[in-house]
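In the form predicted on its own, a lone chain appears below as structure tokens.
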Amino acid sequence: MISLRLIFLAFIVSFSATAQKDYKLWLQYDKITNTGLASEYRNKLQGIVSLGNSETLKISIKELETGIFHMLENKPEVFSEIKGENKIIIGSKTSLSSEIQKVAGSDFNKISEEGFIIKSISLKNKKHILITGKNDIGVLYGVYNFLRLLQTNKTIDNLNIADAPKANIRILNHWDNLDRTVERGYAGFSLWNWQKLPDFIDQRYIDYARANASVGINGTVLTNVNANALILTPQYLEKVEALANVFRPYGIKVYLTARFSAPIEIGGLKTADPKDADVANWWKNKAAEIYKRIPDFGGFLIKANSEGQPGPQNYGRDHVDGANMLADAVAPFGGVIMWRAFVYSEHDANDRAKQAYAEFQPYDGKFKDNVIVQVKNGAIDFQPREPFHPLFGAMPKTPLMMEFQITQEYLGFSTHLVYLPKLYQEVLESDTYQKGKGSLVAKVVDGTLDHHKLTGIAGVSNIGNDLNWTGHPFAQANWYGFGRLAWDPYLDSETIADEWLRCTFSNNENFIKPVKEMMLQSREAVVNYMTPLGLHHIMDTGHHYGPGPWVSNLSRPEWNPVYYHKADKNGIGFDRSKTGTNATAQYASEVEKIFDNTETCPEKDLLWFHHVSWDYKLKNGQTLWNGMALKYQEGVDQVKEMQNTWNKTKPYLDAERFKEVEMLLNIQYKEAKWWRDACLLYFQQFSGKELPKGVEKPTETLEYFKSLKFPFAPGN
């Protein structure tokens, strides 16, 4: 008779390795099933040469013998000097010999201080690979991207690989709290353990700064930017000061938000007044604390004056007073100033689109040299679809950062698959014509545009302490599609998705294909069922977890969704054209006469920018209500598709992942239908129509659907 013991014993050992897939990410590791590949792998991989000895190469010299071991089962011998042939050579610039530096050639003025160069070369006579980079880090990434190159079954002759990224800051906003809340947090609890740190360092922060070292991303701000001004007390950061030094060997600086009012409550003056010179010395005494402590700290992320955080507006001062004043205390240790433009203000209720744009365009120009704007997508909150914000194409003297959110806040959460590097590009592709035709999002963002030296893309995190760390399996494609894209913006999201996959679960084509092209539409499925047309905030109030159309009891007008959709018996839709607000005025000439007229504003994003009638003709010959409420049913069936090539994949994957998959998109189908029935009940009190043929007809009354209430949905 088997024993409770070894059952218990099994179910371990099986928890454990399912375990082991979900929390390794895309670092999978797995064994190459292709016996011929594994084969040519081999004999062109029969040991590493190791030239220099710093943390930073060790790590390298790690992942190499992890990958090469799990992929090939076989471990390859490190050597501190070449001998024959077919060797895995790494080592920065000045640890190679004259002789490897010549066979490099130009490949190093290819490259920046980040770069990486993987190249086949032939000494004498003998053939190897060589890995390297103007510093270790950049051999770092150099090392995680010839391992992608073998998890995703590329051919490694010939090599010759000269990359390096387009922006030099590429960072994750973590929206932690001190009490390991996560604001807009779906996947557990904040990693940081501040109660345990500094002494104790959890595996995760290790494989933290891993997994974001694999795909280029060079800093983390720890701290949610509502912020708490005890972080900047000795007592907290003695604890960041652990962080940074676990990360410091993947490439990986640390950044804090600073509370603007901290010098009052943690520093017992009377004011924050960016003016006041207590004020001003006070930030700069601080600043100097920090850098002794961690010589290479980031900088401060800061959002001031937006909704409810103090400011220097609080003191009858600007943004620019607030941001070159923290910029002067941070300047002589090679700081940066990321400061936030998402604001929007009670006073000024005409249009919440507008108002980031009118409060720092006339600021262009002013900005201090180390102060970077940090700029959302789009003008209102990253909703499913944004047109690009107009600020992108309007302060050509400034610095301005990309700022993304990978947590899904208004799509669904954990629960739902959506695949977000489809929006990023959608945003980085667009055009601002600022220069003329070809001036788009990203060359903004890189720099090249107005040639500035200071760049960065920041993604909101969606990583928590759950076992799989994101929440959903798929969820993980977005942190590292959010990676690959803030290290060159102009790669496509399909190529990114091929490579998630291929490295996360399998390289088999009859699981690629079917599975890659439900990700590219999956992000266009949320939004048929959620906003279609350009519909946009209408979720429920405060937790955005599922439909609320119909909110209009908030504070605040631009709280709620009403004011958004403005739906009535005449139409819907948001006037933004110069016959309403004239946001439309915000974007260049060319992009303005596209937005302004119904006739050529992208039908994606008409009720974003016009009003129109029920009655309006689409481009398919439909009525606006009879096309939005197909587009609802649109939705809802690719997400009946999306599980239905779920379905297909059993054969090739691990159960555990299989069923947590199933199960999501299960719950994913039912919020599908909840959100199409919600709001095509309450829109169609508006229009007075009957549903189209083909729309499924709703089951619950709209008081259903009115009376449901979430009072502890996570992230709030």
Ligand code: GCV
Contents of the next structure:
Amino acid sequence: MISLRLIFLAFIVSFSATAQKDYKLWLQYDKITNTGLASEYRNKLQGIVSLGNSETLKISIKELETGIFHMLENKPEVFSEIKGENKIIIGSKTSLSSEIQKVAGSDFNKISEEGFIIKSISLKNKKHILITGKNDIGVLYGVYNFLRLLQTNKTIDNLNIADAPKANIRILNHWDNLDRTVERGYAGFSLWNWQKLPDFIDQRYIDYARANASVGINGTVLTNVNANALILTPQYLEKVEALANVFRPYGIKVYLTARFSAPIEIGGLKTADPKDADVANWWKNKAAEIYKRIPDFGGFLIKANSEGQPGPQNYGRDHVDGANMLADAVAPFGGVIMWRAFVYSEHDANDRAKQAYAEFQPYDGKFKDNVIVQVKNGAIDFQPREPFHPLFGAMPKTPLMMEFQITQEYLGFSTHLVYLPKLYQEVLESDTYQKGKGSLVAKVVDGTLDHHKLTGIAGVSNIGNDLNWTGHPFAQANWYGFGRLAWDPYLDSETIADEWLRCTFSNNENFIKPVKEMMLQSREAVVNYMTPLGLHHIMDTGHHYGPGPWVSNLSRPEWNPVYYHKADKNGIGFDRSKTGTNATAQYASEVEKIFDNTETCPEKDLLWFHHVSWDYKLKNGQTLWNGMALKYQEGVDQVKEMQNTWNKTKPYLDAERFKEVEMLLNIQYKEAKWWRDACLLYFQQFSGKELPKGVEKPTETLEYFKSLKFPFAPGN
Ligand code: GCV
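I would like to compare: after the form predicted on its own, may I see the structure of the form predicted in complex with the ligand?
Following is the full complex, with the preceding chain placed first.
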């Protein structure tokens, strides 16, 4: 009996330890195992001097205490004045003595309002480390960055770091519904427990804010862009206010999605026409009501006249009319309007990839100053690979905000390991040639190309109430990486992977090197086994889980995969060149030229821009059919390689996370083969060709793959 109880207790203890590990994200603060380094850190960190007592500063101190306590097993004392040496001095600029301000000197000129300085200083011949910023939130960012130095085992000698975010709005978009389902969410239900709010503050809200602040995310849109007007009623605003109060000391502003028809649905008006004075007034009053509760409310995100959502076009008005009317409502309070450019219409026979540009580009320069247009990274919809959206580089007079998808709607949900910062980097590094060579998408987004002050990067959240937040332990890296790139869109995805691995798992090089390589390869692997050579949107319909290149029976043409691949006996691919829809002409002429010609078009984008024959010769001399089949096989092989890599990591991490990822990689391998076999069998009907040597033969029939149904696929 006793032994059974002991076993049970041991189980509970180990279970909760694991739960904690998964839950703690990249803030593990594991004990530093390099004893030399640990004692060096201990020597240099002999207490904290706190110059201030705001909520944010208290959080900063607590974070330092927690981090140092766990990493160095040493609880640092907290002082209110500087005594002795080797202290960490934290406080915002105004709290610093003139002597310290002098030491920090010109560093303050290098940072913006949210920036931070971490500097080794000497005061009266005593060494200290100063962490400061122009205000407390900068200090908090500095603290997280300082702790990251320890977590990644970096030197803390001669520190001289001054860093500031390059985009103002660094924001998560939650596609969370009020019933707690999450559109395209694969990590459980919504974190927001509307029923228990405002009185019950779940610890998760605090931990969420902390995780976001640790990577510099400063905003959150709580609700789905397919919006519900109820969120704007007093009953819900009270709950939103409670969340805003939790997030505020972490520097996170709350935003909401605004349903354009709200004046009718909850306001009792007969119209939502943006030119109607009553409608404009209704929104003004609504904004005033929100700001009374939440003085630092960020503003609204709007999906209008897209996929059935109401918008100004319902009243014969346009996007500018709608956005500017809302902009006027929030302007007196410093709010912004993030107006989405994700539009396409079933009534428009034009290539879907051209529609957002066709509709929005003519509006350049017509939006009010507090409007920012939110553009998805590519012109279709968050595919494993898309060329950058042609609107980037085409609206110089309008602030454009990047929208990335962190949740893996088209990338294997939360079962596939896909390291997305690699994708984000590829887009941010793309050259729009708007002002000649070097006009990178990153420069459009951070405002430097066209001198915009309002800038932003949004990521569609992959967070839910799963114990590990994101469903897949490695999907945490996508949340982390999004935050880091929103802070600095020029960061290298490899550096980010390195940081994340060290903070999340281990500093052991035998672990870091192969696992980092695995992460960096994982994006190309998913492209290979799902949509190689520029194929896109051939996922099964509705839920987008698994392959469905055969789907052709949906009411809207552009919802059918056959619309995108256009496979026939002559070949495959969507001709968007001059001989086709001429979508290439939406890019600057330098880019257009490259994409328009099969000779110069990167092969990774070939079938996005061109319809080519099955015998088309690829650069490596293979026919398109053989090359495509081999790419599918390569994707499968890459996942096998990921499994091999992972299997060797067992000694370096806890058994539970090892097992979790091992099981998920097994699923990914199975599904990569499913993708390969289903797609090749389907396309083979048109090519009429044998599979080349090196590609495994399918073990199931095409009919079998077509018969698979997933009625309860999540997120749909
Ligand atoms: C929130 C895609 C997704 C939809 C999503 C839409 C959007 O179409 O499948 O679920 O809706 O994009 O970004 O608005």
